[in-house]
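First comes one chain, alone, set out as structure tokens in the form predicted on its own.
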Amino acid sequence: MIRSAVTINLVDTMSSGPWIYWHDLEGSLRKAAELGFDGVELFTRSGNDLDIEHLRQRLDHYGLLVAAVGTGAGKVLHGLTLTDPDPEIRKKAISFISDMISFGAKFGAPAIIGSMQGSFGLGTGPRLEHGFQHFCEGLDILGEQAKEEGVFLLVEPLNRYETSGFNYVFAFDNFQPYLKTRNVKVLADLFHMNIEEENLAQAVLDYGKHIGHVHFADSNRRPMGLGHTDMTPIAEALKEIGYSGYVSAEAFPYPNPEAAAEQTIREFRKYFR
């Protein structure tokens, strides 16, 4: 069965952004709770933010789970990247990964790897090829991390206005054969595909095997439905393959985050119930 999850933002020092609730975490849980959602998308300072026999016991009250956990304020916060050139960047990126693993493993949550990939490019030139290899070798090491703690690593596709790294689904292909790790899966989410993919239906078709996660967002990043993106033959490419994760709402809190979950929640029933 596909689920529905919403994002929340616990990070105080941001106020703006894809993110549907913001800084409240027992309000957040109790509205999401009342609206139907299955799970909610956590993004936290840090894989030590939060308590876990709390958080354990207020999602337990409310009957929710933890769909994944994002590792974006590694990059927002730290500037802290996969592919640095600078190798001590680089390990206290892994460093970071590797405690949000941690956190979202104790809820049975994938860790999310969108910004903290940075930029390297599919090119030529020293620099890219570096990247490519450093990207690489971090996946290798979280991904099996993560295959240890009992859950999937997430890798983010994301436009290429923010990275010149990982644009494209089918992309994952390329990087396959370089990973010596098999426990990475793909985020698939429809924003970024919006801009980077010809098809997005057809894009699920040919790489759902990758397909770890859903970003349930429109073509402008406002809750779905309020966009142009056709999510009919997309849920039917969800279901044609199998699909059976999270479809979560990363989107902009648009125009209040209490009307974005309504109207996230009332599409995803739409298409998925």
Second form
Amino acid sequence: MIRSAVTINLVDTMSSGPWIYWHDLEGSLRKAAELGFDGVELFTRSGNDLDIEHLRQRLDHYGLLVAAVGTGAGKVLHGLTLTDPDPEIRKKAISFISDMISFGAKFGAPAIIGSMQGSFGLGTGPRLEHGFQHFCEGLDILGEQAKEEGVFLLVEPLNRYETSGFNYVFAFDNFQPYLKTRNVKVLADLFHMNIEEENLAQAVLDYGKHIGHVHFADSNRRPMGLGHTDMTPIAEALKEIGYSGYVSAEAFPYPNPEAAAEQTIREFRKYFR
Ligand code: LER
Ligand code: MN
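Please give the corresponding structure for the form predicted in complex with L-Erythrulose, as opposed to the form predicted on its own shown earlier.
Next comes the full complex, this chain leading.
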């Protein structure tokens, strides 16, 4: 079964970006549960930011699961990436993501490596060999850690304006053979894909077996239905490949968080229920 999720940004020093709910954990969980979402995707300061038992209790109270945890705060707050030329920064990036993996794993949720990949010239432009090597080394270490903790690791293609690293799902072929770990899955973010893929539905059909999570946003990164992405063939493709992960709203809170969440769950039900 494909499950719905909605993002919550819990970094109080951030105030804009593609997250539906903001800052208030309790209120966000309550609203997500009222709308009938299956899970929440959490964007936190670090893997040690939240009280685990309190979170577990509140999730149980609302009947919600954790769909995934984002690691982007490592870059936004601390400037860390897996492909930085400085080995000390790479070490800190691995340690930051490692904590996020352990945090997510306590709830059976995978961690997402998006902006923490840095930029290393894989997708477009010439490949920067060192960056590429560091990217693969990082994924190997973290992918195996995730495996030991019972979850997979997600790596996310981002559009060309955010990275010169992993830009489109087909590029998974460019580095998967170099990985020792087999515990890495691809996050299909429909906003990034709208910019980079030739055909979104075909990319889903071709790469289905690698897809472990979906970010649900329209072409303009507003909630699905408020842009020009043709969702029908993409939803058909996800069903055809037997996708059984989350479709998680990582979109701008447009026109406001409440309306964005309602728009998202309406669209989710239209395509997946
Ligand atoms: C992360 O999931 C993502 O899509 C990035 O664009 C956020 O900056
Ligand atoms: Mn995303």
